[in-house]
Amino acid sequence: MFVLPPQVEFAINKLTAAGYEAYIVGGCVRDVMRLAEPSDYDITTSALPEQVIAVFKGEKIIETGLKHGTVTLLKEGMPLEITTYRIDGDYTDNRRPNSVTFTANIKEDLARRDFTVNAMAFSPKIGIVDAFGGKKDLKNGIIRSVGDADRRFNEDALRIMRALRFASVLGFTIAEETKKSIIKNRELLKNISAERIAAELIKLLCGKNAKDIILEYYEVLEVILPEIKGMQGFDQKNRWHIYDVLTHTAVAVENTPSIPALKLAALLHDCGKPDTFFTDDKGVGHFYGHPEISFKKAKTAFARLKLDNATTELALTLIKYHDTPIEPTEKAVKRALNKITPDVFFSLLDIKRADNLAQNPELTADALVTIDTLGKIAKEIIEKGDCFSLKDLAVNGNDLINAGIPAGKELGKALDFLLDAVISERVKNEKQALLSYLNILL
């Protein structure tokens, strides 16, 4: 089962040949046992940091975190973190230990780790070291804290989000005692940096079990995203919807492609609904203007989470236009392609599709057909090279200046006028035809 990369074998063999114990440890062991490819390999050893440096004399070594016992070996392009067995001291910031004590006992090192499935070690000579039932939990698909759950989460509150992320990505359930501790200690997440929260949230949303985690751990997610408060149990009172706002959202997330900006847009696309809800005289619920409120709330959330500009811009654009109808005609699609660019247009169709799949299936069949039609029309427009933006227009600013249009706002208006005429098929996208048509403005 354990076929290790040659760089990992080299490191373990060098340490053991020097008289020390050495294992791969943590997530890489879990992944290999799941027959999945590890993203990286961590090594733990009985050797002290200075001894590790001595063993790999002549190799490229980075003294990553000697205070915490970690040295990084760069071997043939692969970084390998090698950490001395350790016992963590007290945590006062809910994130990192104030101090560490090195130990010669691998089981004491495993005891400080977050979850049982991440608290296993393996070496070619010894095999698997599993002191906390990780192998059994892995087989049964369970995320369980190592030892006392309250202690683990108070040590490092990010473990709360990591538990949800692992459950979502791996499709596992969270053990009952661990779940209770997560709910109990959820406010500790306020002590964790926004960047770390965002990284775990995005991985969670892109996981195969995201819908169930959103629904089951809504009160945890509220701590990091107060913008979603009020969604749970909110009856939409509309025949188009068979779910409350939260369930609709979770189903939409489930049906969205695993692209961070799209998942984030799906999560917050309707967060403005509780603020805009009203019923008409027939008792039917409406949410006029909810995309605008959702946009404003999401903008606040994304800024707080310190998301990168590209992710933020795309997600906000999708939220803004998710409920905007687009007629399945070439003219309408060209206008949309011009307004939001082709890449964003196709992402918008993904969000619209997910949104509709989370509504009443007896009423959304036609809408789903329309979305597919919009995609086909857009692809045909792009493949034909039809004009839908200023860069495709057969004339440019210089051509219009030479025709007598002054530079500045008038020039921009003239270009937009011609583009609209081309999209509306009032004139062909040919230089002479456009210049002749321009006489309407002159």
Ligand code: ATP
Second form
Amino acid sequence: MFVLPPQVEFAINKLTAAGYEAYIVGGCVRDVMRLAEPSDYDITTSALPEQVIAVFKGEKIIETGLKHGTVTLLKEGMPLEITTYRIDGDYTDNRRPNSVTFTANIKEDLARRDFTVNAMAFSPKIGIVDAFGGKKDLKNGIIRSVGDADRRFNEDALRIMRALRFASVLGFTIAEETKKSIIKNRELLKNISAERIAAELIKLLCGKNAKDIILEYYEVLEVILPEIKGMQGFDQKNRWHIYDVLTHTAVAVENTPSIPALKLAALLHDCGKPDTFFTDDKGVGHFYGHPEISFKKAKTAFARLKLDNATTELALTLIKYHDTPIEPTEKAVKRALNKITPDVFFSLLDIKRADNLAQNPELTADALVTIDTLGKIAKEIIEKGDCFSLKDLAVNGNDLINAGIPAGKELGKALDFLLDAVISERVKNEKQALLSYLNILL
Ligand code: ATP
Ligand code: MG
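How about the form predicted together with adenosine-5'-triphosphate, since we already have the form predicted on its own?
Complete assembly follows, chain above in first position.
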């Protein structure tokens, strides 16, 4: 029915030949059934962990989580997690079961899984085991809790974020009773670690349905990101905008490339707007200085989410400059390339484009053309190998020291001065020309 990788076939055959049951289970079954490539294959089996280890004697085995019944088989470069059928014990912290017990019944293992589409197992001999209507929900594009939604979200509140994430990534709808329970139990997310929330949030934002999920589950996202409070229904009272701040944000996220830092920047780029809003005497809305406020709020949010430094830095830079105009001239582009580096510059254009695509389409045509022009100018500068940073400058610190400039602050100033002169085309980027230019001024 489905073609499985040879390593997966090998593991299932080996376990069944030894008299145990074995299936692929969870996300990989869901993905195989919707004809998508699974990110990894998980195997579930009636064999106890020691029995799994015995079956794969001579193979590369890692005892990943024996207490939870998981053994990893490394077969021809593919890691396969093999987990014994398991029942999760009571949950008292909205996060993890206090204990787990093994069972001989696959249905009990499927019952502990989060959503019906993730609660199916498959083996080439037996076919699909679907105890909770996962097949039907998959066909109809529905995310539905296995069993009582309230109980399941209370057991492990991360499932709230997982529901939103799967809905966004797969383009599915969340079943009505599951949705009600998510809204009701959203505050439980406060018990979940920042790292796990951040991982789900990023996947959600990179999903194809992120816009709809942001709009529909705004009050859930507010729990993990209070920085977005005040966006919903916030009328911008400005002809450039046809959306409230929240819809503008959601549309901007939708139009941003699927790179975590860019999506996060798009999500928070305007969170400072409600704080800076005022109307002038004509009743037109303005948000002067909002990027700086968005930057500050985003900084707090990223620290709380324990985002890594590189993602934080990039997202914050994009937020800071998202509204700063750049003239479509070589000089202005060179200055920008020097200030933020080419990679960040191209990401900034992506954010500016997404921001404009979420404004009044009758007014943004010129801005969008300018953004494309900026990209072309930057590419040309880089292709030509033109100088736009100190490392391209035809003189370095040593040259200037030899020319009599004292090391220290003065030196840095002189180099910046020469770079600016080159970018402004007041002098050629050649060693002699630069040294003579400096001499005139000394
Ligand atoms: P992905 O494509 O992101 O890997 P996935 O469905 O495989 O999606 P995993 O986090 O790899 O998700 O988990 C594998 C399976 O384990 C899930 O399909 C689900 O059956 C189960 N699972 C994972 N996390 C939970 C949870 N918090 N509560 C209940 N079941 C879970
Ligand atoms: Mg997985």
